[in-house]
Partner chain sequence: MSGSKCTRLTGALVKPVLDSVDSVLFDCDGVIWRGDQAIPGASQVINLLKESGKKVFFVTNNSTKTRKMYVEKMTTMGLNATEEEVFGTAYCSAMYLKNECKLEGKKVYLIGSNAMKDELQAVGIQQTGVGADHISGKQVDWANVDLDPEVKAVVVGFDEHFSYMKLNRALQYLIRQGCLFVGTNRDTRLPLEGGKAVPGTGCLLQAVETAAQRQAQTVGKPNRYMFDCVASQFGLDPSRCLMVGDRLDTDIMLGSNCGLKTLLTLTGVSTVADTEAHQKSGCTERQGMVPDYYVESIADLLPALQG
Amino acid sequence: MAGAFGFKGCQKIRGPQIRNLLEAKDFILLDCDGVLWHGEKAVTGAATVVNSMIRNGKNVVFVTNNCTRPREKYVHKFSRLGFTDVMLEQIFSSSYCSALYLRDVVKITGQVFVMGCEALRTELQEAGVPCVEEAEDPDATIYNCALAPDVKAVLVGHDDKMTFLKLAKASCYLRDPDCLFLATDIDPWHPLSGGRILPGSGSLTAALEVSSGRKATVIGKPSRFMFECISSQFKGVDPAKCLMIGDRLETDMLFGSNCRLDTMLTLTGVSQTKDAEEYRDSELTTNHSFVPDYIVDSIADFLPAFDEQEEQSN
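Now give the single chain's structure, the form predicted on its own.
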């Protein structure tokens, strides 16, 4: 489908072009942070667009690398911000997909050491995946702390209570070549207000990769596994009938490219048009996987398409 409305690469589309593109797609995959909201503030028009998509029969799913809240809390956030038609089954977070990977793909038999936040542990526990229980001992060091004997996987996610001891323990567990090394995602950082940034899961994963001498298997975007999760839970998922909408070239657009989906960049988040054009014009062909097929200023650019549909139906 890519290029049906022009050549592939950073095509700015509006109005009828968006309507035609939307009509050609059965599944709409949406990133959340930077596309639908910033923190606790919804992007203007985003809730109306998403609710209209769902009510017009589109299969809308949400694919987020944010592992800091379990899916049930995501449902509450969607509702709180005006996304009234979103259900639990539509949400695919990196923490939820990590739990599915451990339970259904590798069928983990021992415990998982989690270097991440409590929400990540919650998703694993709800899936029946056992986690190492960490004892609260402020005087413990890697020299005298207890190590669990049956750790079969180390999972790294966002961890705002990261300690040197956690890193050291994870490094020790990964000395066993049979212990799996997984990462929810490799996002390097996240924007905060005032120009500040928050280190992402990718920065913690990189530290553990150096200390262990191993490379992590990534579960979230841009890995294909998130799309495989969606395909396993929804019938008739055809990549040619899917559109991936995101705000980050190195995760969202690459994820779409890896899964052979059409991609759309919104300019309300991390990446901007000039970033996409630099990748498009690069002599390195590997950089072309970061290039979006289409660009819109905001998800709100979809609003006229639904207005026209309503006018035609009246």
Contents of the next structure:
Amino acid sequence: MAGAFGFKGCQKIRGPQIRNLLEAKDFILLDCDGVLWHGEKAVTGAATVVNSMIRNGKNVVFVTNNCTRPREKYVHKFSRLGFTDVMLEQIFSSSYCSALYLRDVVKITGQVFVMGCEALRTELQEAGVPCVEEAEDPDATIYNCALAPDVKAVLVGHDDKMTFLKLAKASCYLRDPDCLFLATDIDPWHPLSGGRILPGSGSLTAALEVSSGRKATVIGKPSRFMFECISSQFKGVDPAKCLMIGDRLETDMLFGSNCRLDTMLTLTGVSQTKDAEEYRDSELTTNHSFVPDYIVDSIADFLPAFDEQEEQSN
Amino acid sequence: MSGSKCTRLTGALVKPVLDSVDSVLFDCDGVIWRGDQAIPGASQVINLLKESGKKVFFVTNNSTKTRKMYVEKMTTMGLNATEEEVFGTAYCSAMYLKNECKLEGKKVYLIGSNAMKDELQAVGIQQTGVGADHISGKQVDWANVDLDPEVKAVVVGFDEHFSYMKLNRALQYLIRQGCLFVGTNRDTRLPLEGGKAVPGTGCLLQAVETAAQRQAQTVGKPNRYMFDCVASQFGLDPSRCLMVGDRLDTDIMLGSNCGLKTLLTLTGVSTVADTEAHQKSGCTERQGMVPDYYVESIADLLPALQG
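Alternate state requested, the form predicted in complex with its partner chain (shown: the form predicted on its own):
Starting with the chain above, the whole complex follows.
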């Protein structure tokens, strides 16, 4: 539970404490990159832990800002890396949730201009949300290009095919105050294996915020929306009985904090203990929302908790 | 600086103000021309100012032209100008990289125009990166993209070829130890006729800054570097200079930062309502965006110059 002195405190926990924590929680929300796997390589023990959680009757959901893969492909990836029985319904990606937002919250009637990858367009199309078809016209410039009619939203995600022309078109659509401005997430960079990084959706969103003078509505973590998606799709989701496990303070821990969940940082990804401690020791109280309740070295630290449970039930 | 601010400059007020200055610095877009259209009377005003003994300079954040290209454009509009009078950000960035960053004989990764490339070359700085750069390969290839070991700085100006790949390359250079980071300016938009708007250099710069989680040093207005460039070459007294521009957050701010008199013209971006909003705010920084004077167009200065 939250630290004894009324303030979250980066509590390192192991074995029996993890078991007690698990007993108190019904829903486990897991980030994927940096928690369960790095690229195509599963974190050692992660698959066993997740399979055990599910076998022990926990509701496990996966909450990821990575919008580059449709949910079907995530199901395949889970299976490929040894996570058995993960179903589509357990996967909440920022691209899937963006589609839900447009279809169910906004109930969009016009088209969406998407600055993002194929996976994002796929999720929208599967939800029945119309996207502007991009014509391949190498000679088009902003001075002579046609703009699509009836664009009611601009959605920005990870777009490796981003060009100046796309930025310009998006800026034009955003001049209409009735055109919504959405971002899948605002992660400034994404980690790849081996310590390398790539520009993230956040950098493209920032460019558009400057050109339009508007702030994007963020779908992914740390915004609450993905938790609202989860709550509306599962019965009986009580924040007090949820645990959010992630590797990035500025997305996963802040998300947990925003949704009033207990939070756990695993050290197999982006953020390190010293980063968490800096936020904890900061004089700015807003920084305290980045601080995890608990810290583990790896999701594999959950393994002993299940061994003991299995021993007890034998 | 006058006690009351934002006075409409007309009639008898014009001549004393012009007499109180030796040099007039003009922004270009929205002041002398809009796109390729000259503002009526603008060339005449500038030519008359020079004939009356004033020094005239052109100070623009636009990085897509060399000084030579600016003079060519001005000549077609009947404006007499020389390269030495023109201070665009392509030229000033090259000066900054040479004089402040000491990169003469070195190399930079450039997101920018051929004009920037030419101005850099003129001061002995090489570049890599100009032109189209399309994405190919997979994510792992991008993170491992070939980096030129001689690159000492990432330089960002206006670039219609901006792409994810360029953003990626800039990021990979910037995370290397000791790589410098310079931007030409932060203008957010270039207004176009017909309801379209072109994202400005500020957008491209913000994309790179966000990815790299680092702030660039910018050269253009309202940073005082551009005025210092002019002043150091021509020995100007700030109190006897007039800055004429159409944007409160760049032109007028520069003038305030450098202790110049400031004149807003309404032929471009900012409006009188904008000035009033800044004036009414309690904020000191915003007071720097309130001009001393304003005119509907710089052609309003003609009667005093012709009389």
